[in-house]
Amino acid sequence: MIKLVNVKKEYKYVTPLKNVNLTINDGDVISIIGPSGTGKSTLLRMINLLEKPTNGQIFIDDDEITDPNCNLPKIRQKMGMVFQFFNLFDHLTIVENIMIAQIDILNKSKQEAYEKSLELLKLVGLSDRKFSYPEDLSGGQKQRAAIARTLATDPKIILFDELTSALDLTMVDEVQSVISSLTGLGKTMLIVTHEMKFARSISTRVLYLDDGIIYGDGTPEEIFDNPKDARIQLFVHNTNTLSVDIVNKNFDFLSFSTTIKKYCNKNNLSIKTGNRLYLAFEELVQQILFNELSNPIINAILSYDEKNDLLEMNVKYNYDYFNPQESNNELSYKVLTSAVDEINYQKIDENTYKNQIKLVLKNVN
């Protein structure tokens, strides 16, 4: 069990932790969740005492990490952490970078070291990298091997910190497979993320932090679809929606592009979804409503219902009426219906906007 007490971390300028009172049983799998620049990484951090609490108390099992005569290093072989940048050795190669922590930590032989290391590799995936350093390793693979190296202790409490924000969007999927299949093997773990489907998928309860505060402490359940406060209201809300609008035909198509892949890789969707909905928006409004429209104003809602794995983009825009079927680029808008699930356009009545179309997509791994 871990336990925080009135634990305050406090700065010259800033305090990223306020009182947090706390306690996680023992195979917990928690999301730690919530806008950047919160505290969570710092909350973390506490539970392993890479930084020290300002003010309070914290407990693993019966011993007080804080009281200056706890024998810090024992407890900590409890606990393992997985980073954001992999804190691989670079003069090693992967099965050293795993052997190493087994050797100087458990005493064991190099043998013995060897032997756990290569089961470690075979539950990560990267048996055919063994003898990889780690400059020849993917992003993907080298979080892989860091995760492998963590369990190399067989810690009781794992914790992860932001490990896929440095990922591509390529990579984030196999990192994720990893941890989830890491949740069978009855460890406490601790996650801060920002992908909100995999916090959903992966957790028995999730922590809302906000300003250093924790706001909300609940089950999935509780806390994405049924929020009591209005901080993690609006945080679900904003992270399930993305909005955009269009005033003139200079809009920047490519960086729109970039945010698009941000919003999949923030709710866990695959690539193919993400280019699909991309090639989609693109056909809509630039070979079709451009062409039509000579001063477009153009607002487009992306949203995605997590239930029900489907993302949604509504597209309403000026002109007294003009319906995209009826568009004479009869090839964008067969690439349009090739992209997309579903199209359903109706006239509305807005002071700007007189026409939307709705474009439905499932997403496809």
Contents of the next structure:
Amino acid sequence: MIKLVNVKKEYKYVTPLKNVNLTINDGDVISIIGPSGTGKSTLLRMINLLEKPTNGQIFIDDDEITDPNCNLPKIRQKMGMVFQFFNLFDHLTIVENIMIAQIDILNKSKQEAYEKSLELLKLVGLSDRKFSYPEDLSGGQKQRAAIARTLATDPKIILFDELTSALDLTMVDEVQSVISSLTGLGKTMLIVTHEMKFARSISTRVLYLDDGIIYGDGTPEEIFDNPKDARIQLFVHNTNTLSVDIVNKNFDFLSFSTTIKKYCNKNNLSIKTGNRLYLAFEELVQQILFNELSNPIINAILSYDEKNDLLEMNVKYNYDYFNPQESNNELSYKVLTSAVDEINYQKIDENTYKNQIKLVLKNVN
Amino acid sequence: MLRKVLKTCLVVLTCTIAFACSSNNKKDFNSIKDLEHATIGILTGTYFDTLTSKILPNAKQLYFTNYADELSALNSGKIEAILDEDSIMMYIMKEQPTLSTIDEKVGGIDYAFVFDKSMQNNPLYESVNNCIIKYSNDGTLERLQNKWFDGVSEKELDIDYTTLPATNGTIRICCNAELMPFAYVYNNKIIGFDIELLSYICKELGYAIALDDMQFDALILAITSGKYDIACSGFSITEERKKSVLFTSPIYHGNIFFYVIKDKSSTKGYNIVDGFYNTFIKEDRYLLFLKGIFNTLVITILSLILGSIFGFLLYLIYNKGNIVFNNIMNIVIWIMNRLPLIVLLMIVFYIVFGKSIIDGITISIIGFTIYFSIIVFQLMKTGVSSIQNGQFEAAYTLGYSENKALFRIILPQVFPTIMSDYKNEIISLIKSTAIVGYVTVQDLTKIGDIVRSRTFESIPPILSVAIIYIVLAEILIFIVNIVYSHINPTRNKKLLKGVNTHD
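Please give the corresponding structure for the form predicted in complex with its partner chain, as opposed to the form predicted on its own shown earlier.
What follows is the entire complex, opening with the chain shown before.
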């Protein structure tokens, strides 16, 4: 059991955690979600005292880890942590990385440690890389090795700190599936993540942290489907919005296509959906609007409706009322309509923008 | 047309340069007047510079720390004359017959022993002084003067100063054994006029002698700091010096002349074989060099080992994060980084251990151990800080204590990164030990100076010393490499040794 009592973390200019009271039961698999920079990692790192709280107490079972006289290494042994940037020991082979703590901390013999390491490597699917050095592994492989290292000391509690944020798209799945396979081991797990789908599928409990305060604490259904707090609603529905302004015809389409891919990755949307959206965007802006508008001023907002699994793009632009449907470029308009599932034009009356066009795509895997 | 003019100019220019050069070489100096615009060599620590400015206000002066360098400069034409006193030059002229005097006496100079000013009314000073006056009256002084000031360096002392009985105690004497005939090394022993006269005096007064050899410029500091009682080795009495130290009655009067190269054509070609014979074989001087190498190595190796250990320990304490200790440490490092090594050594020798009788080698080892600990400490600090914080955090979360994480996880990654800097520091350490001559240690460099002061040969001793330093440094690095390859913590798959990996 982990218990946080009136925990607060304060720096000179920011207060990542305001006042947190929390009890975590053995066997809980908890996802901690919330906007970036709101203290999720701080909360996690405080549980094993990598960050010292400014105020408050933290108990791991019956031991108070915030007590200056506690046996910190001993208490930390109960907990493992997997880091965003892996932190494998660079001077050791993968198998040695997994062996060393068993030998140094659990006083196992080298042979015992080696046997156990092989088992763990098998579990994370890295048996064939046991004698490689960390630098020779891909990001996903490193993260799996780091998970195996954490498991080597048999911790009751495992803390996962944004462990897929530093990974390429293609490697996220392999790491997530390893973690999913761990849920059956009965360990307490705390996972800080931006992957909502993953959080929903893996956890028994979800914490929503915003602005240093826990606003939501419940089952995935409670948080994702029926959020009570307005912030959570906003966050869950528009997990993230992406806004882009185009003020001349030199817009960098290539870099925007990467931005869209990243956005899709973050929100667990398929690459296919992302590509369709980009195609639609390119036809609309480059082929139709740039042709029609001599001095284009365009704003596009991308948002994801998680509940309905819909990707939406709202494009607003200047010029006196122009519906792309009336464009001379019929071919481009055809491509545009075929790329999206829904297209909606309306006249608006804002200072700059006179037109609004809404593109909606259903996420397809 | 233009080309012709240019050609003519070029020819004229070349001729002028050639003429200027040759005229420079052929100039003969027969009187002091000829030296009006010449460059004069002066030994540092003498008052000959003020004398030169008085006689030849337009002449340039170049300073030298020893006669061997001064002579090389004279022979190579860097300077045109040397101003010095005849008792020493007598010996030099024997080695180099092309050297001659300009027969106009420039001045006279009195030599004496030197005490600290505070000894004015001290019975020791008075009894030494009375002794000198007595010897000058009973003819002993004259007999000794005749014995030593004859241009012959191969001599024996009447009295063995090392075995004088300490009836009334021991007198600590410091000298610079590079000044014939006052104090110099012959047959690997320090002898000379000053040494013999002091032996007579101490024998009469019932004192034993503790004699140390050091750099000339350190002698005054050595007595004012109270570490030594008497300084000797051709100290001339000058008004300026009188202000800071106390002179005894004069023990010798010398005459000052300008010395020039008279007959360039008769200079015999330099014989390198003779040079090496004089440097190493004559008077078994190789024994001196062996002693110098031994001293250099002892200082280097001990401060290397002790410095590494202390530096490492300092880092461990620093790592514990005691604010008071760390602030003191930061201040010490701040000072050390700004302090020339020689000054540090002088502070340790004359101030910290001013009154104690710890010998120069120990002092040097202490000084260089401090110096090297700071270096190792700083290497450790930068080495550890170059390791990403994540490595510490990963170790802590696995249950490592701070110490265990440092030793098992961090240091094995730090050592390889600092190793090349560490080796460079070892090389720089052995080079830095060349200054220990200031604190009475006869190391390799000092031995080179001592030998040069006897042979007035420049090239063989300097070259040999250079080569020996290079060889010593290489040997040290070789040994360090061997040691390191045994403990090499990088990628040695140590954890897998003895593990059965075939299952």
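Keep in mind that what you see is a predicted model, and the values were worked out from it rather than measured. Residue numbers count along the first chain shown, from 1. Heads up, when I say rigid core I mean the largest set of C-alphas that superpose within 1.5 Å between the two forms.
Q: Could you tell me whether the Cα atom of Asn248 shifts by at least 2 Å between the two forms after core superposition?
A: Yes, its C-alpha moves 2 Å or more.
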